[in-house]
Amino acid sequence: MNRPAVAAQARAELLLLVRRGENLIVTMLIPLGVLVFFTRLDAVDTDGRPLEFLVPGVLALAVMATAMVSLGIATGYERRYGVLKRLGSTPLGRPGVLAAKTLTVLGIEVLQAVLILGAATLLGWRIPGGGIVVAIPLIAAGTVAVAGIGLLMAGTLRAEATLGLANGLFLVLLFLGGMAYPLERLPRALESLATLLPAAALSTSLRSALDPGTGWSVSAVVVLVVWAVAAPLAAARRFRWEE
C-alpha cells in the first residue's frame, strides 16, 4: 500500500469533510448540542448523576455521527459520481481508497472526543482513572460496527437512498441507543429490541468503562463485538463501486 498517497488522500478527505457544513452540524454541534441540552434541563432521571450517563451516550452518538452517517452519505455520492471508481484505478488502490476514508473517520472522532469530553470537563464531569483506555477499544469497535452500516448502505443503494436511509436510522438508533434516554425507561419490547443494535452495545459499554459505579454488560459487549464483526463483512460482500 502506497502510505503516502494514503496520507494524502485522507488528508484530502478531511478537508472537504470539514469544509461541508451540514456534516459539521451533524459530527460536532449535534452531540454537544445533547450534552449541554440534556445536562442543563435535567429532563431525565438519571439518579442526579446526568453527566455520568450522558457523557459516554454521547460518545457514542458522535461515533454514529461520523462513522455512519457522514462516511456512507459521502461514500454514497462518490459512488454514484464515479469518485469511487477513478480513485480505485489510480496508484492509490481500492485498498487505500478504504484506508484512507478510515484514517478520516478517526481523525474526525478524536476531534469530537477532545470537545466532548473537554465540553464535559467545565460542565463538571471528571475523567474516571484508567476510563478513557478502556474506552478505546470499544469506541474503535463501535466505530467499526457503525462505518460497515454506512458503507453497505453505500455501495447498495442510490445515494439519495442513503442519505435519507442514514439521517433516519441516526435518530432511530439515538432514541433506542440508551444515548439520552435510559433504555429501561422504554417499553419492554422497544428495549428488547435496541439492547441487540450496535447503538445501544458500544454507549452501554462506554458507560461501564467510563463510570465506575457501573457494573459490566457482558451482552452489550458481545453484542458490539458481533456488529463489528459481522456488518463489514456484509459491507465488504455487497459493495458495488459503481451505482
Second form
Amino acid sequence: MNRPAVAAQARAELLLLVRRGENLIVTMLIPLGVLVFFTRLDAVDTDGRPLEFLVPGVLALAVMATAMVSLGIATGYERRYGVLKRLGSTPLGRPGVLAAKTLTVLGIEVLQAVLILGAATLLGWRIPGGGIVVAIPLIAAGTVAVAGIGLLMAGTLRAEATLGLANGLFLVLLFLGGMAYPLERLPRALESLATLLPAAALSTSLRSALDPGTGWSVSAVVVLVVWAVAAPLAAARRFRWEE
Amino acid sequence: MHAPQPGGPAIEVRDLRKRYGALEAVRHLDLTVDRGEVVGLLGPNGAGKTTTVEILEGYRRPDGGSVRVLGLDPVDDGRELRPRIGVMLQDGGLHPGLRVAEVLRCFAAFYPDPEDPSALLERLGLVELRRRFVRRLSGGQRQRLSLACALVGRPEVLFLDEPTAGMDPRARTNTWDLVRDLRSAGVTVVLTTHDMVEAERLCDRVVILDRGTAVAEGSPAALRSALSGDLLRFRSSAAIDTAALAAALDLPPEAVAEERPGEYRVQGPTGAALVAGLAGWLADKGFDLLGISTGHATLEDVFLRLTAEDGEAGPRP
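Follow the form predicted alone with the form predicted together with its partner chain, if you could.
Below, the chain from earlier opens the complete complex, with every other chain and molecule after it.
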C-alpha cells in the first residue's frame, strides 16, 4: 500500500467532510442531540437509568451516520464527478481509495466516540472499562455492515438517489434500531422486522457489552455478523466505479 | 516480470478488440507509439478513441489482442505502470469541493518523485486561482488543473483525452507549447482530439479512427499529400461533366468533384500544365472560368473524406 498516497487522500476526504455542514449535522449533532434530549426527557421506561440505555443506542446511531449516510453520499458524488475513476489510474489505485475511506470513517468515529462518551460522562454516566474493550469489535462489525450498505447504494445508484435513500434509511433504522426507545415499544410485526436489521443488532449487542445488567442476545450478534459479511460482499460484487 | 526494452516502443497495441454488447467499439486495431513521440487519435464521436485510450490507461480489459505500455500490461501490471503514466480524462474527475492547490498537492503526494506543485501551477497559469474551489473554475481552467494533475508525477507516457476542449485560444496555445516542451523532454504523448488544427500543430503522427479501426496513419503532412495530393479549386457553370474533365486532365474520375453548384475541386499535381489543361478544356466546351485557386488539402479534407458515412459526404466517382 502506498502510505503517503493513502494519507493524502484521507486528509482530502476529511477536509471535504468538515466542509459539508449537513454532514456534521448528521454525524455529530443528531447523535448528541438524541443523547441529551432523551436523557433529559426520560420519556421511555428505562428503570431510571436512561444513560445505560441511550449511550449504546447513540453509539450505534453515530456508526450509521458515518459509515452508511456520510460515506455512502460522499462516495456516490465522487462517482458522479468522476473522482473515483480518476483516482483509479493514479498510484493510489482502487485499494488505496478504499483504505483512505476506511481511515476517514475511523477518524470521524473516534471523534464521535469522544464527543458522545464525553457528553454522557457530563450527564452522569460512568464508563464501564471492560465494556469498552468488548464494544470495539462490535462497533467494527457494525461499521463494516452499514458501510457495505452505503457503498452498495453509492456504487449502483445515481448520486441523488443515494442521497435520498441513505437519509431515508437513516430515519428508518433510527426508528427501528432500538436506539432512543426499546424495541418492545414497537408493534409486534415491526419488532420482529427490526431485530433482523443491522441497527438494532448493533445497539442491542452494544448494550450487552456496556451495561453489565443486560444479558447477551446471541441472535443480535449473529444478525450483526451476517450483515457484516453479506453487505460488503454485495457491495464488492455490484459496485461500479463509473456512473 | 517482463523487462521492458529501454529502446522498445512506449506503446504496442496488436489486434485490439473491445465490444460493448452489440457495439464493436474497437475492431482489430494496431498501434505502435515510439518513445518521445506525440501521436494523435482522430475520429468522429463513437470512433473508439476514448475506449482505446482507456484500455491503455488500464480502465478496461480488452476482449482480444494485446496491449503493452512501457512493456507492461495496463491492467495486470497496473501497480507498476500507474506511477509512470499521466492521465487527463475527458471530463475532469476533480472534486468540486476542494481548492485548486489542495487538489494538486494531493495528487503530488500519490507519486514517488513529484514536481513542485507551486511551480506547476505557475507554468499552467493557475497561481492566482490557487485558493479557488474547483466548482468555481471555468471549463478551460478546470482542463488546465486536470492537465497539471496529469503532469505532477513526471510521467513517461501522458494520455490526454481532448485536452484543449473548452479552453480559450490563449490557454490552448499555452497548452500546445507545454506539450511540445514535454516532447522535447522525451515524454511520450497520446492524445485524442476533434481539432484538426491541434492535430496538425502538435502531432508527429496522426491515426484516423473510424468505427473502431484505423483507416489512415502518418504524419499530418504525409496524410495530406498521400490521400489528397495537391488541390485546385475553380468556379464555372454548374453541372459540367466532371468525369469527362478528369479524363481530359489524365486524372482518375473521382479526382474532379463539384463541391457546390458551380464550385469544383481537382485533386492532382497542381502546376502550369494542370491549369493550362483545365482552361483549355473549359474554353473548348464554352464554359467560363470564373475563378481559380490552388493549395494543399487540409487535414480536415482528409479526415472528412476518410470518415464520411458510406462516402456520402465525400467525393463521388
